[in-house]
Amino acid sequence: MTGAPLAVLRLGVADAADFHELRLDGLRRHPEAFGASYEEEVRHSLEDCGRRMESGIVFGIRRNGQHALDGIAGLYIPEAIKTRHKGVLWGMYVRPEARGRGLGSALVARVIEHAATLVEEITLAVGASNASAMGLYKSAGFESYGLEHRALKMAGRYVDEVLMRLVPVQ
């Protein structure tokens, strides 16, 4: 990859429209890659997305000089006492035309960096047939610890998910 380093920014309320557009793009193009569905997410208003940006931890990345977001990733930390030591990497998506440029690696690295001060481990679930995503997560230090058969059901077919974690978060 050439050019300036990629800037991964924490998204805020002002980024709600860009986040919503990119999230819907991912859900539409790759429904098997997300627990959420396009049909449910499209009903969320920009105000809903703004609240998600304000109350949650969501990162975004833009290629040099681009206005629209090219990638997003979130970190969810439960509030419950017994589970708040673990964060969940969720909603990871890089626009297909922006792939192969290190954006996914930069997003995952930023989530890990942020999580290191907040949690002891990060977990995620990835479609068992998504070899490129699993490779990305493995290169960041994640290890698989299980397989959830029939984790998702779409149009009468099932998607298995590989469960992965990074311990300790560094």
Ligand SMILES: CC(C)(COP(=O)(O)OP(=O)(O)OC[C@H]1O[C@@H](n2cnc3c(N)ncnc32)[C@H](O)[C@@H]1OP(=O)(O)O)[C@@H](O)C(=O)NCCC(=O)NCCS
The other form holds:
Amino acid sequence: MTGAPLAVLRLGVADAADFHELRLDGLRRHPEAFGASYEEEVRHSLEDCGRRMESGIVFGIRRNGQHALDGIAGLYIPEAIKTRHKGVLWGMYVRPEARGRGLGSALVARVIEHAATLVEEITLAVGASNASAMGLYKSAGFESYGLEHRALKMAGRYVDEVLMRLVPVQ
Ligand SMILES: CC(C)(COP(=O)(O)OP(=O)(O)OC[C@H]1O[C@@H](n2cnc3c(N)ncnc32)[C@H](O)[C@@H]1OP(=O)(O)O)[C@@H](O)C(=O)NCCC(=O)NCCS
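Take the protein just shown as the form predicted alone and give its structure as the form predicted in complex with the named molecule.
Below is the entire complex, every chain and molecule, led by the chain shown above.
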């Protein structure tokens, strides 16, 4: 850990290009960690990303006030009446050179804090062999409640995902 404060920001339209750059870096380096694909999102325009920032809930961290983002995470809340009591933590990613310094923990904590006012429960899915992400979520209080076999299929290879949940304290 460095002594630099970890300010987690709610991202907006002005952050669209930086979000897109870091998101694509994550999808390219860790295809097994995300439901989305690099090939799909590389086609997103800046306007697409701006709309995502505007209509969604996305957080980010810039270390030491640097311009580029170093970590991102989102919270998806469905609009449908019967499912909008639960939010989904998605897109957790920290740039490799920024890992192990608490950025992931700070992002999860911010998502939980934000979700507490909006939903009754947060769920997520994490690759069954993704020890670092699972450790992050467990240390934030998430517990596993299931395993989805063959959740993702990439070039004929399957990835099982552990399903996790947390009830945020209001
Ligand atoms: C998972 C990830 C977001 C963690 O980010 P990070 O900034 O390094 O996390 P932190 O420094 O805040 O660490 C928080 C906790 O995560 C866990 N953790 C982090 N790295 C770990 C590792 N390599 N092995 C085991 N646990 C680890 C630990 O519990 C750690 O707590 P500690 O600091 O008390 O040891 C990052 O490794 C990443 O972006 N991975 C690739 C993308 C990915 O897998 N995303 C998740 C998709 S579900």
